[in-house]
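Below, in structure tokens: the form predicted on its own, a single chain.
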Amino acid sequence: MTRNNQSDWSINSWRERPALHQPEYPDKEALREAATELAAFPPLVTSWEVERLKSRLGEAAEGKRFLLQGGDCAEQFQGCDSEVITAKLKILLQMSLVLVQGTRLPVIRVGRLGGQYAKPRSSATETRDGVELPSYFGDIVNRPAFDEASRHPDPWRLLRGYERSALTMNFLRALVSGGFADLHHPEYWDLAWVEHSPRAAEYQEMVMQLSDAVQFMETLTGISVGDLSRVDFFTSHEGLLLEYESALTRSVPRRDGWYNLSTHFPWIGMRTAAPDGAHIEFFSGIRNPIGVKIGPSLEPHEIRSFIEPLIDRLHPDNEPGRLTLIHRYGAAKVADHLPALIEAVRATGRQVLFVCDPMHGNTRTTDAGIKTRRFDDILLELEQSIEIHRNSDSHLGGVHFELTGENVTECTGGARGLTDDDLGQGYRSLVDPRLNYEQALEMALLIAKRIGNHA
């Protein structure tokens, strides 16, 4: 069991710390009812299904599973929506079905959605024509259009965020168990992108090769993978906004300690990851795996001052599956930092799962002030990490991907070689760049290539 290094643990001791970027809600009246409100409602996953999850990141650590996380960088409300769903589950399906394929290794799918509606922001106020008004963290806080009315923090958007998960995630189950499989056919693919690369044969070929495995393993099993994949789909969202995260943690019957029931998967972002802070206090008391971002900003010679508390308070017992270390350094800077990452892990004597989170650091603005994502960058990253992985007796056990099952351009590059120039045509996102299905299943194929060479 995960112990807190604390005897003073409670549900509540985050408060006595400093909490970062979290939202000036004026009405603190207003937010204790919504948070009191929030905490009698039902939790939104169960304790064994998040038991389950940490079993197989458990196994992924120990190079026996391969994790897939990816979703939105900030869910909207309008975008609950069934069409909008399917299509984020399918891109998450089809490219499982790629890695299974390339790493020879049952896919831990997990999707950034059902709560990812909060984003920390660089600044607490944004200030436009000479007019400050309080920074957009996601629609759970506040609205994104700039006037007052929409930036003031409401905490009854709390209970807002709570139901468009709620109904996200039911929509989500209904779908897996429900044997939405036919995906493993070609005719489903979605694959009139590969005619722009020059790999296109390659492609098809990689396919055709996967629909015919998947069809032989069920001629051998008899069973669907359909079947196969209807418990194995999980979600996770940064647990950002403490208020709403607390309200949704409870005591279960029968099973020790306290579990985070809004998600199966809560992780820490970079900002918020300070060892004496509010969100690692809380995060060390609950039950659930959990995920640290580490970026950039830490310094190689940095980084073992670092880890070394952080692991203390997040991973005391070496629990298989408790803690992953998502990295996003970028492409430029991923060789110098990843490798001391490595060793100040392995000087603790703890296994963690590493997983590479290939979008953040590769984040630029454009001369038109619109920030995008080359999809060579992204790649490059993944391939250098695999590589310093291999080359310092590690493995990567995942990838971590801001995507979107539509097709939006908001990433330049990809088989259909999008420029800058093409980013107004589909730029959706109000926050961060995603990879659009094409460029999320064609980058799926090449990670299956790659990893599936050192296999």
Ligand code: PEP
Given for the second form:
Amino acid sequence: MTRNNQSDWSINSWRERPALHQPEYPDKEALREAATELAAFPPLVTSWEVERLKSRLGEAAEGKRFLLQGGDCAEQFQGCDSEVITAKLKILLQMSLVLVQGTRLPVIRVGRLGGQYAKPRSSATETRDGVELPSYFGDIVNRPAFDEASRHPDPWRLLRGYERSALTMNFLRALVSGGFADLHHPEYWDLAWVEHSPRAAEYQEMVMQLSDAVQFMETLTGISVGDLSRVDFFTSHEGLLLEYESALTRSVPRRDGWYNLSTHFPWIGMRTAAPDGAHIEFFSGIRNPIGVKIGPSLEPHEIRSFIEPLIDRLHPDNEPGRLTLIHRYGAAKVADHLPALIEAVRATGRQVLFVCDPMHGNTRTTDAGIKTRRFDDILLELEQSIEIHRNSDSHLGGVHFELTGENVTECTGGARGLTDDDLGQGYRSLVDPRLNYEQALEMALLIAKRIGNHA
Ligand code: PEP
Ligand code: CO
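Rather than the form predicted on its own that you just supplied, could I have the structure of the form predicted in complex with phosphoenolpyruvate?
Entire complex below, previous chain first.
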């Protein structure tokens, strides 16, 4: 039984709709076996965690909380490593504290991690020197090396992806439930980069205020800030591979409906969000909060006829926290597109949480052919989004970043002024470029007050 209005929804009803960006597995029998095995494994998250997140997202939609979502474009199996995971949790916790201070709102922290292993690709195949092979679709599908064996979509990797997700979440749960409290104390942060910025004095002042606030609160309550917020960390990934998502979707005792228990908060990518497609069909029947990416491929005058059926399918009951729209228009287009999106949603009479992903509309390729993004474009899209929402009697309720806690060089700009020529020093992403530790922290410092002014 589902709470969804459609009586014909089932865990397999998506199979009757066009499913875009699914790998073509040559061995169908192995796929069936892998999916059957997956369906028997324990879930990675619980329905009560999912419900708790949904109710917090509902409060964010009302302007009472703020969402920080971030992590890799695509996690790699080899990144399932204590340092990589710790660094990512650390930057997200630190950014969240900066945002709490600036916005004066509780911040919901959601990692793009513990399952962000599948990628939609613009082309199903890649050709090099006359050799055509399947594209790399993320580690849960195939391997990046350009040879026949590596690019072969292997259904058993679905199980390897589930296992990596479980290992990651197990470690995260241990970290957030104790021993990580120090990260809330700005005196332990890596702030060497600050002095490279013309805004150094301003940043130092903000960090000092933060430090004082943390100490004040701990003195007042006798509880460490780390302990106060210890359970508030959730996971998300793009709900792309429907074989995987449906195998981990379960009905649970004493609750109505179906929960996708591979993650707390799946989102539907821009390329798979057609209202009559398989992805919307599948996610219309599950109880999790759902994100949908909205990009500039539709013109402003077309957005209404897209949004109406989308919201009817995914958000028929106007349940608080159910639907998040993650707009990713790019700094150059957001002013043209966002007002129309806000109006189109308003016309449906439903409430959604609006989040800005300032990464995916700002991708560019350098002269040397490297995919990158400018720090200032990312900031500009965020600033414009905050302003446009405010002017439209709406509000930006969260931010969605591609970032890492490591010292990579994938995006240009920031306090150290990374240039296109610096990108070769530490470019590790196999897909989209991420903000590094310093750039991510600086971004949080820059946007916190602007969001706060509005709140
Ligand atoms: C992503 O989030 O990595 C992604 C592919 O985004 P979008 O669907 O918005 O292009
Ligand atoms: Co990406």
